[in-house]
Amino acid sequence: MVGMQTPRRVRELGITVGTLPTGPLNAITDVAGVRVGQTTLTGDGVNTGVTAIVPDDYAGTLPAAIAVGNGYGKLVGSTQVDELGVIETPILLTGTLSTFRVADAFVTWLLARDPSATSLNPIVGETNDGHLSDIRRRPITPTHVHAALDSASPTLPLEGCAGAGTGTCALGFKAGIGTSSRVLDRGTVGVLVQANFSGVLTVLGKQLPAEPIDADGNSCMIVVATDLPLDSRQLGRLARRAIFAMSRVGSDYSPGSGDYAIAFTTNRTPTYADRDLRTPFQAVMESVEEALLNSLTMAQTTTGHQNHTAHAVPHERIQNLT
């Protein structure tokens, strides 16, 4: 158990993940032309929300790919991305039973911006926040969805108990939204995670066990953004590395977990050779590891539905590792 503590990113606790340099914000928004907006709902047994990842130039389609570590989840729009290798909309994250209301409100928002559209492929992912939120109420409304999209900003996104991470837990602790980035010679890789999975928290190879949280659904949504000149096949390779990186923080990849990664680039001119992907792979692995840790260290102890409580990871336990 831990009392109220000030949310701090893992680097502020003395933990440096990997060797590559971060971007100025150490966030997905370090990728030029990528913005994030969020809507958070709390109170009366509800802890949930919406997180929107908005590429500025999505309307012209952007190269993309999806990797599935374990498909126990709902990822609206995934089959068309697999078939065509592009996204044509922003990417939204939310709680499991709100997925379909979010998708419908998302289509309304998109139609208002394209009067000629007769087909759209909204991308909406989810994790199950029912341990801390009354998930059956499906409290997300179109107003919440549109607010997340309309508020999207290139600034540092809120982490921990924010947006789609408001009610999520991971590795025995309160978790939520996390983000990180790495800068390479030819561009930037940034990630955002919605962490909600089981296992034993591991920080730089050292385990920090916690009492398991008895929650339905153990999942992780990972969004990888870059401006590197990659094609959809290469983005699929990055997306798979994102799921691999979950093991670095102690994921047990449980049978009931929906583990997904969506990777896209804002660069439509693929010129990257496969033999040069070693450093982008490293950038993805490091960024996901750090984003997952940030999702934990930025979260706060939360009591929600049916008086369930998820405790924040005590910062001193992490600091004692250094």
The other form holds:
Number of protein chains: 4
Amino acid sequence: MVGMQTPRRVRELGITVGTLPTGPLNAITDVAGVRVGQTTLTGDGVNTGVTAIVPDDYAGTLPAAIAVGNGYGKLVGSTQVDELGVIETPILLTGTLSTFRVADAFVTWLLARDPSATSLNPIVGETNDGHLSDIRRRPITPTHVHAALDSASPTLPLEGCAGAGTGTCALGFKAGIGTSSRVLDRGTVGVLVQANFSGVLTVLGKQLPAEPIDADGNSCMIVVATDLPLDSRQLGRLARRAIFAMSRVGSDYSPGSGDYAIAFTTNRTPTYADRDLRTPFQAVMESVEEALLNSLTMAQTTTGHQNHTAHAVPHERIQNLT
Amino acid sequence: MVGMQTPRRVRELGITVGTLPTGPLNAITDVAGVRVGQTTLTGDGVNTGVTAIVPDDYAGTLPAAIAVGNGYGKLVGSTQVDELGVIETPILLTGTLSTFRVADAFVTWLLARDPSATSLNPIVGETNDGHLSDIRRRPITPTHVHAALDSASPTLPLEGCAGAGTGTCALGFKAGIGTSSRVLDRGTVGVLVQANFSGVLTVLGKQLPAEPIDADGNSCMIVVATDLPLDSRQLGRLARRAIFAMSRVGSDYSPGSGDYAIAFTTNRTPTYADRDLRTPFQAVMESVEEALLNSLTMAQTTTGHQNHTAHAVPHERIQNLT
Amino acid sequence: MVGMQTPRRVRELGITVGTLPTGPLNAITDVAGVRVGQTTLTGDGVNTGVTAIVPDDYAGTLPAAIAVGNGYGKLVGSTQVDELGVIETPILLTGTLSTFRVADAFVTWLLARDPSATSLNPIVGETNDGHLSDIRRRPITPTHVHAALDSASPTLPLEGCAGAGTGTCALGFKAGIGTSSRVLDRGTVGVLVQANFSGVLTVLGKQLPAEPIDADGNSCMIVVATDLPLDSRQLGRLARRAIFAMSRVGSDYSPGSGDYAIAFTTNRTPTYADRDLRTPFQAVMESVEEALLNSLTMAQTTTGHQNHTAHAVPHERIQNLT
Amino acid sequence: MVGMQTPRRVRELGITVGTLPTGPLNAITDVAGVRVGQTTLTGDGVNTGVTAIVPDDYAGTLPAAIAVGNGYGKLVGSTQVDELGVIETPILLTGTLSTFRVADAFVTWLLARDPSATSLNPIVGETNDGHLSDIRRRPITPTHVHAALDSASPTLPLEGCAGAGTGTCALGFKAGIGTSSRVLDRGTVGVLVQANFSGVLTVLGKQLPAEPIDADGNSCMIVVATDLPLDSRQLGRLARRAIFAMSRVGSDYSPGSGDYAIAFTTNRTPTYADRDLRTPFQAVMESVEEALLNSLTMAQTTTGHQNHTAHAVPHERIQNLT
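If the structure you just shared is the form predicted alone, then what does the corresponding form predicted in complex with another copy of the chain look like?
Full assembly next; the chain just shown is listed first.
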């Protein structure tokens, strides 16, 4: 692995996305009660991992909805969220072929915490990190999964080459995990992304073209957390805006991309009028745009499987844009 | 396990469902190129298993669609089928908490057969067999999964207490796997069900009430296979009729039921006009009704987890109806 | 028009559907604040009309959802209900080719009642009454539409050959409008149907086959009203059960049928747990089954367009079943 | 009406959107067999109209699909397109409150052309032109509708203040109808838009902020025509990209916007592989972006209802961007 450039968040590079104020961490963990934990696997042709988004009270169920931008992905748990409008577990992200291995280890962890459970709907999203990671080896073990869940903390999550973003690439550059948040009068919106999709990197409208990375798959998983008092239908509206916001950084929404957004709220008493959703929508779109940029500027040049290298976006190219 | 009564298919009991002719086996395997394999686990409080529906040419993808009757279930693979309109793997059925363990073993099997695959969309359905099986133990191993896939044959599948139906109950009785088929001018429709839902057993319109079985979950997985030249949209229309047909045997479509139908065709050249779908719809509904009845009359009284017993429906009660 | 037989509701014929108690009227108008008005057009080859379901407080919006059983229909207003989860107008039913004429007259009526409205989402459902009515003539005028709306009352609605059911046929017999209700601990469920679909009439499981009526279209519109505290997602679950219940009276869910259910609640504060929906689901299914039977037993033999005659189901055939 | 500036298409202003070649007209009418006709109503506080997209062989049905970006709109015809995957009529666009009046006149026109039709599924989209037009007056008559249909021609459609775009505004400026096309190896993609939505105008990534126009509604209707051999599922994928592309010109996807895309093909024999859709997706997104820009640069400053004025975007502001 080569990584001369110090990872920086895009705001540190002088880029301000949108007009709404960020939370104190500018992260999904600005939403009270939402923690993130990650396990990172590197070395020997492997660059993969697990990212866990853990709401405090998941077991009591939380209102939630999923938006499918392009369904070329193996998202676990979607039909039950559609039917019941809730999540009943944390949300995990990982690499494509490890999805079910991770989901099964997740079930082990959940069963250990609920002695009477006989039905569980784990949520596991994935993108394909096969360009930099020997994906067919499926190196993730239950220990890795449990470590991600058990280490979840309310601090700023690691971005770039961490957890489920360790091996992902986007827009011709090394990418990974990114996060951001916005604060509104009545609550907070936080976003975490696993970026792994094609297109031309666009920063505040300016393009930074790069040679496409010949990945086996291209996808984007977006998690939106909030404490706004929204019901599942309204969270679905937020989730669709998360998909729309991918366009702002240059996604080409390619036919082989698994683009999903899942939105949940920690607030179980919906009281929000639809006509007032304009600012929450804006908050989602600004947070997704900034989280996607952070996933790139926080990533480091990485060499992995079959000696493939994906380069970090040079920060000076971004700084020179402005 | 107690099972005095010899299992019989519902036609052997004098019940004829509908008016269309059945295929030679009256089974999903009447559709050319469709095979079924099953692994059954019993004993020591366990009654569970795996059922594999294996189309010959799955790897080249087959047109398919999924209908969600009630999404309280963990069906793996649905969003990609929605997006691309195809299955690219066989279809597995199992017990709820084993779903992801089974899916991961399935990935192992698929990777071994495709040395270049880095993305796969396994289809795994489930119902909750926790009343008769120690579901939290998750006893299914990769060996069980691979045995079901490897043993797939074009003969009449085992019905009742076999494979994924080993521990399931429906309509107050022991149920399990059932299958049936209908032959049309232009092709065959075959159905296989994993029956595990609540309601009042209804045979050709006559009710046979039974004490409800206090199951932790109630669900029905329905697989519809055909060789009719249908596209994925049309297969979705068939799949919805499969859900509708559950009513004919007395399903109450309870809020906690995971009721899904997946329909696929072995024919990749769609040429069927929608106005001609009346008979295929009828074929699906007749086959589902008969397969569900077979899942009951072929099942045997079973004792399992925590000494729970589910009784087979007494055949004389059915014969006395007519 | 010939109609020797006195129309009777199916309960008067000794048929009791289900086990839950009905409301005082056994009608959708048992839901407090829900009124029904109808305009009936007959003579000169015309048998058509308008049925209006008018909730008192529609203008403040009411939680609602639509289920599409088979989308071969021209239902006006569905995408906005899907997005916002509410109705903002009454619900009208009519004949297919008059749908937009009716919707435009409906807009006139609504604009007159809201001097500032510049956007409205009228809900208009339809089925094809072209077998008995000269449908291409589109005889319904604004006066007819406004009369249906203005005459809405909380009494027992006319059933059979009334309003939008004047010219419809179902299951080989003359059909029309039907209604029924069920009372639960926490509220009431009421249903009104416009029945116009194919299949074999089934009464409590017993079939009464009849020569198919060669209608140009076959469809069923179902309106479910309640005062239970449900949100739009839950109302969608109820609406799907309304579609499933069509099977109980023998619907064949033919490919050319426009089968829709719209469910709304007069209660704007959702507090109902999904695990408690079993009885509301049962109430919907019982009410739909009984409303559909009422639509037949209350209808009278009718002769109309091109001298087509549709016969009422002979009551003694139903009474002899039991 | 004031309009000093000569309307120009955005390419005439030196702006080139994307990299794919346009068709000869750079319009939806580059797709062989697709014609456009429009009726424009202006004066006395009215700025509205009708735009008709008329495929030659509509009556034989054409594969089609609809994508709902935000369902706050009254789109007529969507559920049948979802079910059957075809359009069976031309597509009309108009102003919100005239939707059903237009649809009824459309039925008149269709019935006159098909002496045996008793069921029709007209497609009518709308946006709210109430800021510049006295929308409650519903001034559109059958004559206006029939004129739009009858005048349909394969030439370059009028853009800006024409037809259904006469009174619409977008991104703080006067907008209207826009069109564009792209030519691929295997066929052509053409787009026509009715632009009426909020956000900040963005031209090739550069923002041109403007005072928001206080419109009563904000929406965008997008029609995508092609002769590529796609089935309805694939056309749905194209339609979703049309919604995604709204972001490129600065849409904020506000909660009150009715954003819909309908895609159809004149080619009834689907043979296109999903893995080859990358370029068709690109063609859709480039065409939508350019059509939306054309809808603005071709529009003229307009004064209408209640003396509201919407200003055309000054061309020099766009030219100065580059």
